[in-house]
Structures are given as structure tokens and as C-alpha cells.
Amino acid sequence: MNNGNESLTLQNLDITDTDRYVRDGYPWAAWDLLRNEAPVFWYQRPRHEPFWAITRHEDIRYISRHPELFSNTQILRISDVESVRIGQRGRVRNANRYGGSAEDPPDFIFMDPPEHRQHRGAVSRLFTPRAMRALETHFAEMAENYVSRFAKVVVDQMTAKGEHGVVDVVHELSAKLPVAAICEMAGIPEEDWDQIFRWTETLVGAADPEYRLPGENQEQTLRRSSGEWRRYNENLVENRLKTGLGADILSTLMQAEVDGAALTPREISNYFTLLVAAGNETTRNSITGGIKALLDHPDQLQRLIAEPDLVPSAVEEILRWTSAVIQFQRTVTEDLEIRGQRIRKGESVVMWYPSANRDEDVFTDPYKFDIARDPNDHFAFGGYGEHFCMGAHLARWEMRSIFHALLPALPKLSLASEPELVAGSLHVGGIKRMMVRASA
């Protein structure tokens, strides 16, 4: 990680260089050093505005539970300076298109209480455990179908290419159920699901040149994809108005009121975009990472096959182990102290969730993959509090369904190469492809 024989220190560690993430994976050694020597660390590196790096479980929980001290309304995720500028220009374009101000929150995640709670409540009932239990059988059926199709693709590749036949888990399996589930809930026609995935994949991964058309830069890719998605979204709204509203997510948003007022077209569009994108990006990366974890730990895979009742527990460990969401950022609303460090009003704190999920004070043997780990107080869905992921129950049900269905096939698979990570991503640890092969 440090090039050559240079030892890792607080002065030379780097947790924001996305090229290193692609090349070396998550900077676990740097996070370990920060947790042990400087868990509240003033981090200042080129290409990023300085911030306080928060790496311990206890402190992330505290920040998450005190939105009155740590605000979401300014900057939500750490990005390089140019990406921040791109986002600001996008806000101006949206204000020009829909009216309002460029300072208006892009979606409800950029709100603090009580506004955040009121907007979140517009659709939160669709994501409760009760709502997910009603879909459990349906999710299981979809998972079985997708695993069967995946198995057929694997067999076809083996037949055609023998030992050289490889299959991409991401596009042939991991993305299927998350996309189908959120699209069904959103009332999106099945024939459009593949296109929905391509849009969300591009919008989240626009910093990666692979997702750009020839001659495009990051901002042009974002503008093209977001424009195509916006027009599609507007057509969906028009169709709902013509054919009648239902019980789906979009219809619910169109009927929602906050403080007695209907959501604006801009709010509906941005809210819908957030739910659809978040509904498949993080879960499909957790599924992919979970498959890799089980293949990398055959003792745990064999135990799971022998004890399939451990699937719910295994899913929790996969969520901790993969830690798909890397970080969120907050702005401090008043002068305060954390672990003796004076943090001033207006400064930023950045919560590093993978580090919290390896915190030795919380997890026994944190670098051991243990499908029966109990307790498992991970932060895969945030540090709890106001902004705990609304789709957490949906993600868990999807993952349980997929791994139940996949168990018989997993022992026949092996990694053909290391996963290829999405370049330029510092928010979600995206895996853009992971090739596997099957034994005869």
C-alpha cells in the first residue's frame, strides 16, 4: 500500500486515493492504524477538502444518533474537488429545470430532522419487516429462477469452452434479484429492468471511464445518463396519471403529502431516483462480495451447506465483511469534542463504516469470516439513527433468498480471477465484474 518498503504512518497513510482501492482493495491497514492511534484524525490530502476521519464503531454510532450536532444538509459524501463541483453544477441545472433554488436538497437524505423524518415517511411503510415478509415467498421464487438461469449460463460456457469457460457473477446473477425487486416495487415494466440497471450502474460509476461513451468526460456521462433517466421517469409519471395510481413506490410518491403539501415534480423525481439506484447498487455488491467470501473460506461454505439455517446469520456476516458502503460525511453544527479532539462548527466529519466493522472493541477476531458470528452489530446500513438505511430489510430478504437458492451450486464454483472494482468510487465499493468457472 505504501510503495516499496516505506512503513505506514499517520503522515503517509491514504484512505482517499481511489486508484489504490482498485489496485489494492480497501485500505484496512490504514484504518487499523487510525483506530489504534488517531480514531479522530484531521485528514488533509490533495484533491479533497480536509475533514475529520472517524474510524471507531462507538464514535460513528454517536454521530449517527445526534443529527442535531452533525448535519446532512451540506455535504453527504466525501468526493474529490472536481466531483463536488460537478454536483454543484448539477444542482443549478435542476433548479433551472424544475424551479426553486440550487441550495434545495437534492433528495430527502440531504435533510435533517424533522424534515427528513417527514419525507422518509412518505414511502417507509413499503419497506417495513411486515411488508418484506409478505414478499418472502415471491423473493424466494425469483431467486430460484435467477440461480437456475445462472446455472444454465455456466453449463453453456463449460460446454462451449471447457475449462476456459467463465461467467460474470455480477451481471449474470448478483444484480438480477435486487434490480427485479426494486423495479417491481416501483411499478417499472419488466422489459425495462435491464436498462434501469445500466442507468444506475452508469450514474453511480460515472467516474470510471468504462461507463462513458467515446469522447465523454465524467460530467458529460452523468448529464447524458441522468437526462435519459429523467425523461424515462417523467414518462412513467405521465402513464400513471393516464392509467391510474396503484400501490407501487412511484404512485405512493405521487400521492404523498408533507405538511399538507404534495411533493413537487423535482422531489418525486429525485426521491424515486434515489430509491431505485440505492435499491440495487449496494445489495448486488454485497451479494457479489458474499459469494467471494464463501469461495475464499471453504470451511465456512461447507458449514453453511451442512447448516442452511445459518443463512440469516451468514448474511449478516457477509454484510459486515463486505461493507459495501464506504463512508458518509456530516457537517458539525456547533463546537464540540470527540475523544479530546476539538472539532469546530462548520468542519466535516467522515464516518468510515468498513473500519467500524473491523473494530476490535466490538468484534472478536474481526478479520475472521465467521458465518455464525453472534452478536454482529455491524454498520453495513449506517450507524443507526435518523439515516439508517430504509432498504435494510429489503436487502436482507433479497440476500437470504439468493444464498438459500445458491447453496447447492456454490461448491461447484471457483474464482477465475480477482474481482474488478469500479474506478473512482469512494462511496460504494463497487464490483463491476467477477468471473467464476465451474468444475465438471
Second form
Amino acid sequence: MNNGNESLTLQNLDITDTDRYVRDGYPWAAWDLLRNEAPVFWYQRPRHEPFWAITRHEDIRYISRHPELFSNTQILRISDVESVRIGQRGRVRNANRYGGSAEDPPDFIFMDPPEHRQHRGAVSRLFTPRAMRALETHFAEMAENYVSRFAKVVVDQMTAKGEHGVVDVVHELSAKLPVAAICEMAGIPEEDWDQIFRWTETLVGAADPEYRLPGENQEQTLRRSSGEWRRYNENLVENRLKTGLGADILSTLMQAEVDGAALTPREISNYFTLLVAAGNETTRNSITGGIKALLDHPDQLQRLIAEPDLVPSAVEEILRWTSAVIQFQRTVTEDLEIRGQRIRKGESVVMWYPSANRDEDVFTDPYKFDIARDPNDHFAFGGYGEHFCMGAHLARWEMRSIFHALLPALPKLSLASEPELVAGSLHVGGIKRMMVRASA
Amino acid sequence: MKVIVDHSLCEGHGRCMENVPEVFEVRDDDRSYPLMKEIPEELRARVEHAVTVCPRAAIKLVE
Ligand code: HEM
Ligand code: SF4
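Next block, the form predicted in complex with ligand HEM, ref. the form predicted on its own:
Complete assembly follows, chain above in first position.
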């Protein structure tokens, strides 16, 4: 594995150039080199503030367990200098709309304990394994419904175009259940789901020109779609006030109390946005990545069909294999050392989750896709600790239902071309389109 | 040796109970409760494992 002819060194490796991500996918070889030769590496490249690149599972575990040393309040992830500026202006507009200051944490990801626990605790009970089990049969029905609609689209294409008939898995299948499930939990009416999908897609993907309207730049796209979404959101709140509160996410936020006080309108709107948006691209990409992984490994697919009880374990392996979230960043609160490197207060550490998920100290044969891998303590949902993904069980149930329902049809599908990746994102590794065809 | 589960973190992921059902019980409030005051030495390795696999890093061992 190598990035071309030039041999890869600590001096020339690059893990932040988004053009390379679109062209070549994740920089696995560079992460391997970092893990082996410089697991705590001071990374300096143009267009980015310098940071410590953390690539080993053990170190990411340590950082995730110690929120008092590694704070979330400053900046959450690296992006290029321009996106950082756009984000700051967005925070100012958000404060103007709802009151408060641009310095306030926009949502609870930006908080440290003890505040973080109180604010996350306002909704976390809606996402526990027990809460998800109550929705299990319902998710299974939705998944079967989406899979059969997908199958119909595939058959129609083949009937119409014969062997030239191809279908995009991302839009016709992977994208559906994540939006449907969270919208249902949020109490958003079904006729609005497509629109919600488009908003979250642009909010996450605005760096990619494909998601902009003609003539718009990245910031204009963001402003337009976030303005539309906020107005929609405010209407929902008003409707709830008129028609009465229920057990849905929005009602729960509207009734929540932290330290005896209700959440502010800004907190309600921002937390709601976080919850509706956080699971869409991530889960969608994990589903698409899982379909690709199974098609690329026919032996594993055959085994899964023969032993469908392995679906939950296969889902864990798919999560590890695709590692949909690329990185999160923390700011160091006091001078400290990791592996003998002296890190100063105020400096940034960046945790590269896909790298942790290929760590040879933790995973035997990490580049082997093994649906029965056990143990499988992957960090696709983050290192274990304070900020561990709140939607992990929701994502798991969605993926289990989809793969269960899709399994019988999978052997008939094949990739029509390599997947096309979303441009400009260093956060979620996105598959924009993945065309498949069916054999008769 | 004792175990403490921090209920401001625990969200009922249940990895503790899967690994050492003698020691941890996740109840209907989505929180894990230690079933023993004093953990016998022969359970140490498995309890330490539960500490590492808890997704919220909510379990502490106190000697
Ligand atoms: C396969 C799909 C998903 C992946 C790979 C994923 C991944 C992640 C990761 C890596 C983090 C950061 C963890 C850390 O900083 O330690 C995170 C946080 C979070 N995720 Fe997910 N996620 C997924 C689905 C979802 C879903 C469906 C929701 C729906 C509610 C969700 C909601 C959240 C929230 C609210 C946080 C912030 C938690 C906090 O700061 O306390 N995620 N996720
Ligand atoms: S594994 Fe951790 S979060 Fe899960 S129930 Fe046990 S203590 Fe709670």
C-alpha cells in the first residue's frame, strides 16, 4: 500500500488533504506509518492549524476517558481554515437569532463534565438499548419496506434497460432508514422526511459543490439551508405548544430541566438539530460501506447468508471496517505527556478513529474483513468515555434491520462502478453514489 | 476490591452485565448496579475487562 510512486515518509505523508480523500479514499498507508513510527506526531501542513495526530487505539482510549485533561469546549474537529471561519460566523448568527453569546457552547458536544452530563442526560434515555429494543419490530418492518421498494427499483431498471440498468444504492436504499427512524422518534410528519434529508445533506456536505444551488458558495448554501431548517424547527415547536407535548425527542427537549431550569429556545433548537443531523450521513455511509464490503468479500457474504445469527457481529465488523467518522479533536487543559511526547496546555490532539480500527495491537489481521470477529472493540462510535456516540444503539438497530432484510438479495447485486466520494469533508467519509446492477 | 458505577455516565449499554453477570445488573432505569459489596479476587480479571469495555468509562475499581 502506497500513495503512488514516491515512497511514504513522516515528512511527506498527508492525512488532511480532502482532495486526496475523494480521489484515493482514506489514507490507510499514512495512518499505518504513523501508528508504527510516530503514534503521537506533531502534524504541520498548509491550510491547517498544527495538531498532535493520535493514531493508536490505546491512546485514543486514554484521551476519551479523561475529559478533564482533554476538553471539548474549544474546537471539535479539524477542518480547513476557511471552514473554521464560516463556522464561527454561523455561531454569531445563531446567537443573534436565539440570544446568548457566540462563545456559548452551541450544543452538548462542546461541553465538558459536569455540564455535559446534565445536558446529554436531558435526552439520552430515549436512545438506550432498552428504548431501542422497544422499537425493534418497528425498525424491522420499516427496513423490509425500504428493501422491497429498492428491489422493485432494481427490477424496473433491468426491465427497462437490460444489462445497462443501474441503481444508486445510496439514495434508493442507504439514506432512507436513518432519516425515517430519527424523524419518527422526533415526531416529524412523513411528508417532510425528504426535505429533512436534503437539509441535513447540505448542512454536512456544503463543501461539495454538488449540494449547492447554481452560483452559491459554501457559506451561502449553509446559510440558506440552515435558515430554512430553523424556521421549520420553530414551527414544529409552535405546533407542539398548540397540540400538546408527546414522548418524542422534541417534546422531551421542551420538557427537560437542567438544574431546575428549562432549556432555552436556543438549546432546544440546537440539540434538536444535532440529534436529527448526527445520525444521517454516518449511518447512511456505514450501510453503503457495509454493502460494498459484503460484495467485495463473497465468502463472508455466503457465510452470513448461511448463518444469519451473525448479523449483529457482522454489523460491528462493518462499523469497524468503514469507520464512517474520521476524527474528533480535543484541546489539552494542562501540560502533559503521551508516550514521552510533551504536550502543552492549549495544544490540540486529534484522534483518528479509522486508524485505531486497524491497530494491529488490538485487532488480529486488521485488514481482514471478518464478520465473526470477536472481540471487536472498535472505535467507530468514538473512544469509550464522556462523548461516546449517543446514537450508537439506534445506528446498530437500523443496520441490523437493513442487513437482515437485504441479505437474500445481496448475492444478485454487483457494483457497476467504484463508489463516488463526497468532496471536501474531513469529518464523515461520505459515499455520494454507489451504482449497482443485478444479475438475472 | 469494590466496584463503583458512576450513574451520571452509565446509560445501560450492558457490556458489564454481559461480561460479569455475577457482579453487574442493568435495571429498568437503564443503569447498572453492582450486586456485591466486596468483589472476590478470582473475579478480578473479568471485572477489569468490564471496566475497559464499558462504552461510557463509567466503572471504577477501588482497592
Ligand atoms: C453508524 C453511525 C454512527 C457513527 C459511526 C457515529 C459516530 C460517532 C462518533 C465517532 C462520535 C464522537 C464520540 C466521541 O467524541 O468520543 C459520535 C457522537 C455523537 N453521536 Fe454518533 N454516530 C453514528 C450514529 C449516530 C446516530 C444515529 C445518532 C442519533 C441521535 C448519533 C448521535 C450522536 C451524538 C448526539 C453524539 C455526541 C455525543 C456527546 O458529545 O455526548 N450518532 N458519534
Ligand atoms: S457497560 Fe458501562 S454504561 Fe453500560 S451498563 Fe455497564 S456501566 Fe453502564
